[in-house]
Amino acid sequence: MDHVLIIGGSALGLLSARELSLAGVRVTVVDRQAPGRESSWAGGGIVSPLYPWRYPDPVMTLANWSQRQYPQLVRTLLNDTGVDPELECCGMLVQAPGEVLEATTWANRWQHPLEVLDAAATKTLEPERATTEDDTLWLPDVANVRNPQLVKALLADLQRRGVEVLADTPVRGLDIRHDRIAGVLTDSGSLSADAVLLCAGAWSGELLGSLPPAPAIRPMRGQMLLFRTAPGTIRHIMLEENRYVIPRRDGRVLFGSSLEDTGFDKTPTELVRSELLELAIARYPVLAQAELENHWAGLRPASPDGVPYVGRHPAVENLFVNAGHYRNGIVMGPASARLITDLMVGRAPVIPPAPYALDTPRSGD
């Protein structure tokens, strides 16, 4: 194929655009709004699963696959653009009474270094937390992006590359005659190309709600906090109850992040701006003095099981998808990207492909 559009401009629509660029695919991305303001910028950026022995296989092998290429990929960004996606290597804490058992057996299966630490070694490596544990879970190997610096970086290259990027241009929906699909309709026109590949986050289901098989992509919104403290304050990814804060090179610190299911409302809320607020506190008594400097909500992809939908769609010849990485999508956008090019391309695949077929069953569907 010589031309693709990809609907979305999402880091993950973003990250494909350059893997087919890179493969002499002509791209265009049409996005609805500015690319790479949806969950792309209001997520955290950590570059694991969390909980990463909780996850199905298939998860774990897409992010085990971006975790390797990232370093590389920051580098080339970083060298062509000037752009610093600021990937920072600084470890994640994790507390999760009861499973040390199953942490210890996912790291030695696949190959990540853990420690389990006292409350005595965890109070060192993160001297302002309130209280420490015993059984901490240290993953030293976790690093975290800068997700807004990671969408700015990819659009220069886009741009470096020729690549047309189309903003404020919804997608009305898909125009298909005879199992393909002729054109996207916008309201500035239809759009044609050889193939088209679906990136559109939560906006995914949709888009494919009337041609069976229909993936199970619904919104689900979280609300993050951000902090303003000097740079080593708080000095790594920690973990708890599915919270977690994360700093940032500058001293900015994250805290988030909620997980509700309110359909594509993204308004943040004084209730859980309150809790997150109340809860940073009590476990970061230093951020009671910091400057509170944003609170936002964005709505991530979610899908049954945590496992995205990538590959062609069984009932539209020229049309694929990329999309409900849930709450994964920058720690398993590049190996989304190479897997959903080569399957595009008709290149061997990086990853066995069958996980991520769109009439392959998931769990909770």
Ligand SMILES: Cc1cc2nc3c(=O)[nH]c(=O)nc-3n(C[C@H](O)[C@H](O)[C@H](O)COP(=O)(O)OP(=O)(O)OC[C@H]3O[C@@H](n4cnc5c(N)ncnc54)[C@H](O)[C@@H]3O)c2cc1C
Second form
Amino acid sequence: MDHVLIIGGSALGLLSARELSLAGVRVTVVDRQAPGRESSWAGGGIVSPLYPWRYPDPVMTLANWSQRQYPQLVRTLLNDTGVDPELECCGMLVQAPGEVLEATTWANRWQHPLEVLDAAATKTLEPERATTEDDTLWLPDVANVRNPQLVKALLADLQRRGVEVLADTPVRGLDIRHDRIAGVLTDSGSLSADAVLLCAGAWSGELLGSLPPAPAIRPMRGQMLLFRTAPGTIRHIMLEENRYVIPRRDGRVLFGSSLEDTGFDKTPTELVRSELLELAIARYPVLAQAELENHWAGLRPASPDGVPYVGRHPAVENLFVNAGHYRNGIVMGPASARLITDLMVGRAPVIPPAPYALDTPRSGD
Ligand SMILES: Cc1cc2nc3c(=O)[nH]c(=O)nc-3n(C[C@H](O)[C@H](O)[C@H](O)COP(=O)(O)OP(=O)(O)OC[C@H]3O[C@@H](n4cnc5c(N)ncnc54)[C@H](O)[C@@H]3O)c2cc1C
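Same protein, different form: I have the form predicted alone, so give me the form predicted together with the ligand.
Following is the full complex, with the preceding chain placed first.
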């Protein structure tokens, strides 16, 4: 396989482009807008699933592999491009009453450090949290990465590797003949390559149209607030009742996020803005004085059980998919990109690929 065309130039498309390029493949990335927008820009960049013990093994397998690679990936990107994805190993506090046993069993199995803290210890770790409770779970090895910076670093890296990135080029359809993709249809003509890799996030299902088996990927809106504080004001990721706070290195603080089934509408709403703002200030009164710098929404590419589709399309010989990472595309991304590259270039896969195949039934399908 000499030349691969990737549809979608955000986290999954760019990470896959990098891996394919490292494997010696010529790569063209095509995106309907500026690359690196959409969910990969809008997300929180937590390098861990939320409540990781609640996820099926295939999610944890990809997440675990990526978590171990992230420090090296970020160091290399910074060194090679000068763009810092700002990986911060800030740790994650989790309030999950009734899940202590499940969480500690998970931590032992996947070899992640985990402590159960009382209220005083939690307050010491996170002094600005208004009230704290016993049995808070502390996962000190969880990091966050500044996802827009990650995407920027990947783009700079691809540029120096000679990867062609075509922005503002919407793909209108796939020209499939005799079980092969003959071309990818755009307004300026058909683009062709030896193989096509679909990384179009929430739009991936639409692009495959009625081609069976269609991956069950649908958009799931998430809204986020961004505050500006002094660095170190809030120190750790803290997750409570599905809402979390994420401190960035420069003092910016993200608070999110909603989970809304509203189709492809990514308009942020006043209702969710006030709900998040009220909750953020109740948990961290210091945020009442902070500038609320931004409020946005993004569309997560939701698969039924959060397990992404990574593999060859069973009905089209030279079509591959790497999409449907739902809430965990940043944490699963490096492993998923490595896996699809292994499959495309015929290397031994770094992770057993069966759970991610397009024709593997998903729970909740
Ligand atoms: C609020 C929120 C919080 C999140 N927090 C986290 C987190 O903390 N940790 C984590 O791991 N994950 C998180 N996620 C999930 C993560 O952001 C996604 O799983 C991941 O970014 C998906 O990346 P992607 O490249 O598959 O899709 P996207 O980033 O959505 O990119 C899809 C790309 O395809 C392009 N495209 C679409 N259609 C076409 C077309 N017809 N032609 C050409 N190009 C096309 C788009 O322009 C876009 O560039 C969060 C998501 C949201 C919304």
